[in-house]
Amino acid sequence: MLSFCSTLKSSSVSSIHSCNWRRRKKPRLLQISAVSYQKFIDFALNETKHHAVLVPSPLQEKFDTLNAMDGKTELQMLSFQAPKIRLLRSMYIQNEVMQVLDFAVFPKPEFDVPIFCANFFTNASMNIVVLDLNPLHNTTFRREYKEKYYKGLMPLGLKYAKVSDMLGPGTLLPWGGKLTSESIKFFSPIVIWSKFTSSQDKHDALYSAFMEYYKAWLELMDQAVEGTDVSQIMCNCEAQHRYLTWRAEKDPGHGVLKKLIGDTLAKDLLRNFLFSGVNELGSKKFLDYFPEYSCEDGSVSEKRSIIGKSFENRPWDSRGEFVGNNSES
């Protein structure tokens, strides 16, 4: 979920409590670009089925299919698991103005395997997208986790970074701009960040990005061990929990969300569905990871960067070391 979309009209607060999670008619829907989300869902699914044994996930029952109180907007859910993986889920919003993609794969604890993340939003003029296999550790100090997940990934990483001869000209996802300190940390060296206008060849050097990551990302997970030392499945639990309670508290759709379902359901969509696990990996609070956001009366600052640091060009080069120090305030 991205902030650009807040262009969409607010409905009115009285008819909040209209939104119920059940499931509805499908409203007839405009086509408003070239591409259309559905298919990188079912790709992912059927790929995944290639993998392990997908079951739906106890979410299913509650998080299905929802109209907005606008009456225009849909919000289809899914949610699996399986033998190595706690949460496969997706949100795809549509409209007749917009798509939306919340796309993400989370392994169970007992596996180090990077966070498959995908966050796509498109309108009929304009792309902005993310598209990573997010570490659960930190690249730069953890080099050994960086080379055991990364290292074999970085030319996956330039292909898109750049013209590929294979995509044809003007594929190029270029890097979308300044990008957080906070946020960056998050990240992996591969990361696409990316905004783009629409056009055919740019959407579909996306979803050929986004079955080659996915592809990489099944791969990692089939050639993961379980892990069995309690101190590392209890850091490898750790450090999901910390990403789960930053995306949850600080991801930009949440204000879109409210608009679509009211705060009350978004809050619920937030943390119980798109970052399920907030509430049961971890007893601890953002301020408990992140105490610089702390105000005067102990409330979460509303600010989405505190260091006020950003990275307007990609702060890795192409073995996949850190080189972000020139950073831009």
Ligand code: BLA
The other form holds:
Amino acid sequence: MLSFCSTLKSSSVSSIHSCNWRRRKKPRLLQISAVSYQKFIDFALNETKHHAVLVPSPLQEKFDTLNAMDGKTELQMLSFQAPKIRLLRSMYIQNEVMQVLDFAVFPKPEFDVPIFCANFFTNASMNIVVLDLNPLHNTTFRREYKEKYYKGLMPLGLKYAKVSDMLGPGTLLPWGGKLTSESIKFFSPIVIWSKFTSSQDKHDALYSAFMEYYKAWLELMDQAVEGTDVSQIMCNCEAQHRYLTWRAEKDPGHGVLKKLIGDTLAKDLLRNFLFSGVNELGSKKFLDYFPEYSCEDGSVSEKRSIIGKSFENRPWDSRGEFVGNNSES
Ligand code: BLA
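The structure above corresponds to the form predicted alone; please provide the structure of the form predicted together with biliverdine IX alpha.
Next comes the full complex, and the chain you just saw is listed first.
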């Protein structure tokens, strides 16, 4: 189903090669911005191999390389599984003016370890970045969960959230400002949420944060002990399903994906690759989890947020306690 676009690739490639000497140079915007998310993927896969035996996921066969309708954009998909990992998958999108990385690792439901989440969108003028170990359970209400996973990670979070003396004043990856209020519940106290214009320093800081966060996640995975309590496993499963349901419906990347590959393929990619498990891990629907999005006719509201945007500043203090909107005017 995903392969019909592949003809677009060959036509775009041949049109580039058939150009004559008057051809203008390809725009080099992204080379200037000094970023390539390929090395992030290479690092993560290499590092994972030191901790687990990765085998290709059954999804790999269907979701491989895809060429967008514009004939200029390539989407590269990779997916694996491992004894403790239900799905490790990455999507890397690139063209002459944009690069996107969506890298996530979902544990098997027997483990309550957080979900590793790296979402980076880069175009000529802006970088939009989310890097986190997304909690499976609410870190405000489930104190023991917060203690178990985030207490030890707070120094790492603070390192990237605070002024770095070594690298000059100011935070390298400053809080990105107001965001969809509903999203904050899926983030942990160490989330890096940032928006910035490209510079070598920022991209180096992002790569360094990615490496450190990923190593930290792998450590958690190494230490994780398989749960045996059925109700606990069911609880992990539902938490992951709720997360997948949210993202498959409301992730901010949908618009870009639909533009690149059309509504039908985008939906297929979202439900069967990026957030695979949404059809299998549970039977609840979006409105069962998020009834506030219900329209009068019973359909799901197209709005991304019902509450609106909030959290101008980081809503956690240095101990990882949620302080919400207190710091807002
Ligand atoms: C913007 N992406 C955003 C924003 C967030 C995220 C918080 C700011 C806008 C907002 O407030 O919603 C990311 N939100 C997340 C993540 C979670 C969440 C990771 O709730 C997890 C629970 N981003 C991608 C991909 C693309 C992309 C794959 O991850 C494109 C294919 C694009 N993200 C993208 C764009 C914007 C954005 C274009 C800015 C436009 C907008 O805000 O609508």
